[in-house]
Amino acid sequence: MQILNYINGTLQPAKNQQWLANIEPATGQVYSELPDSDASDVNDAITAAENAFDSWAKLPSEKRSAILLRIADLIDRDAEFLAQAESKDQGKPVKLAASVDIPRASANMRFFATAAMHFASESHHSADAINYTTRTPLGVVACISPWNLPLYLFTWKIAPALAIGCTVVAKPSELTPMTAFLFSKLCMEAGLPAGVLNIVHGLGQKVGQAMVEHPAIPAVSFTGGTATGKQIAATAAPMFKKLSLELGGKNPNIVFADCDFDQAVSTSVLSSFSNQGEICLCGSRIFVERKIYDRFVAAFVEKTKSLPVGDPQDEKTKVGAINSAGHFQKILNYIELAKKEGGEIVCGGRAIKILGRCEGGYFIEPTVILGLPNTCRTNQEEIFGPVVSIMPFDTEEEAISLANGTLYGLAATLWTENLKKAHRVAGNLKTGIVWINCWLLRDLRTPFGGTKQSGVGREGGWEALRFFTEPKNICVKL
C-alpha cells in the first residue's frame, strides 16, 4: 500500500512522485511505500498551516478541544487495528502496542484537549500598577517524532501544539510512518480543519532539515538521537527559534540491598527489555549494592532467559523485532565491542532466527553483560537495544557518582525501602526524571525531559503548553 502526505486537509504523494520502501522489521520484507518528500512538499505544508493559523488560533479553546476529543474517540474505536499496524511497522509485540502505545496516544489527545481549557496566565499587582501576562500561540510549529514509540510520541508532540492554537507541520520517522498516516485519516474523519495539521513523510535530511531551517517556523519540537539534536540546534539557534529537544539516554538503575528484591528484579527486567530496549527511558546501566550483587545477577539472568523472543503477532512474545537492519547491526556491533572491552556475556549476545514468517526478521536475544567499567564505551554510549550492563557498588556516594558519570541525564530508577535514602539519592542524581521503586509510571501533568546531552527544555503538562505560546507582559499604571 502507499502511505501519503497529509497537506491542507488532503492525502497526496510527494510532488516529485518518488517513493521510499517501508520494511516490516519482523520479516525484513517491504510491505508498503512512503513519499520521498522534499522541501517543495514542506513549503506547501507550511503555506497551508499559515493560511489556517488565524482561524484555528481564534477558535475558542472549547471548540478546539471538542475536535481533539473526537480524534481521541476515533483512536479508541480503532485501537485494535492501530495496534496491529504499529506492531507491523515498528517490530514491537502487538500486545505491547495494544496495552501501551495506542492507549497512550488517545490519552495524549484527551489530556491536552482538556488542559488547554484550563490554561491560565499570571497577573502581578503592586501599589501603582497591574502587570498581566498574555500567552498567544506561536504560529506554525514543527514537530519531529521518532521511530520507537511512533503514535505515542507523535501525539505527545502535536496534541499540546494543536490544543493551544498553533498549526503544525509534522514529520514522523521514515522508519515507522504507518500510524501517522492512519492518524491523518482520523483527523479528516473528525473534522479537523484543512491545514491545521500537516504531515510530511520522508527522510530527515530532506524533510526534517527543510522544516527546521524554514523562516516561517518559530519553534521546533524534536525527539530522537543526540547527534541529530545537535544538528537541529546548529541550524535553529542562529535563527533564534524556540527548541524542545528530547534526546538520548544512558539511564542508571540503582538497586540498594534494602530493596524489595523480587519487585526490583522483575521491574528491572521490564525496564531493560521492554520494546526491545528501544525506549529512551530504559535502564541500560544497572548498579547493584555488592551485598546482593551475586543474588541479583542470578535472578535477573534467570528472568531474562525466560523472556520469549519471537513474532510480534504472537501473544506470548515479550521481545519483538529490532526496528531496522541498520539498527540491528549497530546493536550487534556494540555487543562485540563489549567483548573487546572485557565484558562477560552471561545471557544472550546473539542474533537469532525465528522460523516461519519471521525468518528474515531482525531479532536479538536480550543480552546481559558483566565485568565492564562504567567508563567504557559500552557503558557511555547509547545502544538503544536489548543490552544491559550490571555493575556492583559499595557505598551510596559511589552509586551516585557512577549514575551521574555519563554525558546523559534523562532518567534514573532507584530501589530502596529507606525513605530518607530515597529522597537523598534522588536529589543528587543529575537526571530529569527519577523513579523510586517503579518504572515508567507516568503522570501527564509532570514535566518530562533530561539534563546534559539528554535534551533541552521540558514536555508535558503546562510546560508543553507554555512552549507553544509567546508570553507578553502588559503593564497598566493605576
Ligand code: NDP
Second form
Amino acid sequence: MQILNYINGTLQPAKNQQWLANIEPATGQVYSELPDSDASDVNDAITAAENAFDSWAKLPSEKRSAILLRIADLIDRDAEFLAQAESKDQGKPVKLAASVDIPRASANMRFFATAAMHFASESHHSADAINYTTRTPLGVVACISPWNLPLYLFTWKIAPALAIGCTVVAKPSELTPMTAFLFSKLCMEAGLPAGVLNIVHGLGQKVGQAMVEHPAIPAVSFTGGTATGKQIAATAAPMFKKLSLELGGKNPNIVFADCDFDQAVSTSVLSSFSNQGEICLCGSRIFVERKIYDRFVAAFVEKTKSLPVGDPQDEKTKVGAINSAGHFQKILNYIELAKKEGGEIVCGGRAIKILGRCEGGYFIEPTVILGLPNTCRTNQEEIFGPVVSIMPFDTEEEAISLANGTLYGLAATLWTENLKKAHRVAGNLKTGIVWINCWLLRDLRTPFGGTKQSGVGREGGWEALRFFTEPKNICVKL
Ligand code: NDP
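Got the form predicted on its own; could you also share the form predicted in complex with the ligand?
Time for the whole complex; same chain goes first.
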C-alpha cells in the first residue's frame, strides 16, 4: 500500500518518486511505503497554502466550522477502521486507539471548530480612548507532530490553525504516517478547499527542516523531542518566527502516605505504562513517602506483572509494541544503564518474544527499577518507554525538591487526601501541568504545555487559537 502526500487538494507521490518503508512495529515487517519527500514538495505545499489563504481566512467562521465538523463526523464514521490503522502503524493496543486516540481526534476537530465561533478579541476603555484589538490569522503555518499519538496530536495542532483561518502545511512523523494519510482522504470527502491543508510525508531532517526554514512560514507548532525542538528554535529564531514547542518530559508522580492507596496504585500503573510508556505525560519517576514505600512497591509490582503484553490486535493486550527498532534498542540500553548505575530491576527488564504473527515485533516487559538516586542518568533522561523508577522520600519539601530536580518541567501528578497540602505542593511544582489524585484527565480548554526544557508556549483552548493569530491594537481617541 502506498501512502501519498496531500498537496493542493490532490494525493500525489513525492516529485522525486522516492519512497520510504513503513514498518508494523508488532511484526517488524514492512507493510506500506510513504513518500520520501524533499524541499520541492514542501515548496509546492507552501505555494498551494499561500494561494488558498485569502479565501479561507475570509470565509465566515461558521463556514469553516461546518467543514471541520464534517471532518469530525467522518472520523467518527470511520472510527473502527482508523483505530485498526493507528494500532498497526504505531504498535499501540487497538483497544487504546479505539477508546482514546481516535475519539480524541474527532473531539479535537469538533472542539476547535466550535471554539473559533466564540473567539473574541479584547477592547480596553479609558477616559480618553478606546483600544480595540484585532486578531487576524497568521497565514501559512507549519505543524509538525510525533509518532506516539499520531492522529491525536496531528489534529490537536491543525484544528485550531484551520479553525481560526490559517492554511497549513503539516508533517506527521515518518514512523506513523498512516492515519494522517487516511485523514487527508476524509478532508477531500468533507469538501475542504484545495490547499487549505497540505500534508507532506517524509523525514524530519528534510521535510520538517524545509518547512521550518521557509521564509513564507511565520509560525511553527511542533511536538516532539527536546533535541529536535532546540534545532527548530535555532533555525526559526533568527527569522523571528512564532514558535510553540511541546517537548519531552521526565514527569514526577508523588505519592503521599495519606493518599487513597488503591486509586494511587492503579492510576500510577496506568500513568507509567499506557501506550507502552510512550506518552510525554507518563509519570516516569515515582516518589513514594517512606511510610508506605514497601507496601506501594509490592502492590505496584504485582499489578504491573499482571499487565498483558502482546499483539496490539488482541483485545486483551494492555501493553503493545514499541514503535520502532531504534526506539526499542534505546529503551533496552537505558535498562542496561539503570543496572550499571546500581538499580535493582524488580519487575520486567527484558525484551519479549511473542510467538506467532508478532515474532519479529518490538516488545519490552513493563519495567520497575528501585534503588537509584534522582540525580543519575536513568532518572534524569527521558526514556519514553515502559520503564519507571520508584524512590522513597521523607518530607513534603524533599518531595518537591526531587520532583523539580530535572531539566524538564512538563507534568506532575500528586496523591494525597489532604487538600491544603495538595494545593501547596501543586503551587511549588515547576511544571506546566499538575494532576491531583488523577492522571491525564483533560479539559481541552485548559493551557497545555511545559516549562524549562519541556517547551515554550501553550496549546489548548484560547491559547492555541491566539497562537495562530497576529494581534493588532487600534487606539481611538475619544
Ligand atoms: P522527534 O523530535 O524525533 O520528531 C518529532 C517530529 O519532528 C517528527 O515529525 C520528526 O520527523 C520531525 N523532525 C525531526 N527533525 C526535524 C527538523 N530538523 N525540523 C523539523 N522537524 C523535524 O520526536 P519523536 O517523534 O521521537 O517523538 C517523541 C518525543 O516527543 C518525546 O521526546 C516526547 O516527550 C515528545 N512529545 C511531547 C509531547 C508534549 O506535548 N510535550 C507530546 C508527545 C510527545 P521524523 O519522525 O520524520 O524524523
